[in-house]
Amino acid sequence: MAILLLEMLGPKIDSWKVNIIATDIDIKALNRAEEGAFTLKQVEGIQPALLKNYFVQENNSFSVKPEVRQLVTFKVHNLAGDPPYQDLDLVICRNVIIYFISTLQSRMLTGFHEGLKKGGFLLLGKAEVLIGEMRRMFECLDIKAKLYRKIAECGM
């Protein structure tokens, strides 16, 4: 996400608030995701050019550079039970809510609900659809793409 912002914003992003907030329940995935190295293998499918603007080579390993880095806080959470961060634009939960339950899902979903602004976008994996009530609180832009955008009145 940080590395797609800058190709669309280039230096303009220096004008613009953002603040990409990744989350996980292990500690130890964040870990490895906030050290930002990567293998050979790991980036293969990463476009020669991204590689170079926004990875420095050592050897065999590729490191995310600081411009990147700077965009993005880790952060441990978890979504079956902390309260949701608030005040976002985008929600990405893509393939983890299809391992909960129906209850759990709601909750999650209503969480991310109340914690976009209002027009906010919520994107979910492949595997995800919405469930019952929460198809009424937000509205579907691009069904493939699985693109919501916040409902601010749903009427629950």
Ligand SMILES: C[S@@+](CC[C@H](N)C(=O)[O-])C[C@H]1O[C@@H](n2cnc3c(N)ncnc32)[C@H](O)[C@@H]1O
Given for the second form:
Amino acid sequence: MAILLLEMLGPKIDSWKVNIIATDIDIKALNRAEEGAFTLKQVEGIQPALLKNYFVQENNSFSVKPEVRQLVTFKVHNLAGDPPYQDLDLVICRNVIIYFISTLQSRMLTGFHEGLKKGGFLLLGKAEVLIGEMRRMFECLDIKAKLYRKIAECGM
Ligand SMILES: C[S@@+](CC[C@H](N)C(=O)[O-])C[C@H]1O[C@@H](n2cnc3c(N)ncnc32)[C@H](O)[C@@H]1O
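Next up, can you give the form predicted together with this ligand of this protein, since the form predicted alone came first?
The complete assembly is shown below, putting the previous chain first.
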């Protein structure tokens, strides 16, 4: 996400208020992500130009450059219990809710809904869908991409 924004905005990114909050319940997973170091195999799908511009290579390790890293804040967060982050433009949650029973899936989706601004976007994983009341709270923009937009407040 950070690389995409840098690609799209270029130097203009300095006049934008960009804050990407990367969350997980697992501190070890977060620490690994925060390290931002990837093996040759892990980066093999990344376009060579992006690899060159946004990563520093040392032997077989690729580390994200500080300009990418500084756009991201890493936080431990339990989607099933912690209050949602607020005032969000976009929530990307892939391959997480699918592992939970429907009551917890509903709680997580409600949290995404509460956290998003009206008109904010939600991107789910390939196998994930909106359930229950949330089907009326978001409009589907692209079913294949699993991209949704918040259209209503709860209780409306
Ligand atoms: C299958 S991985 C998906 C990782 C990543 N989104 C992806 O698509 O590659 C599921 C992640 O969900 C995290 N997770 C499990 N329960 C969670 C919860 N209650 N709140 C937040 N994250 C949770 C796990 O620690 C794990 O990192």
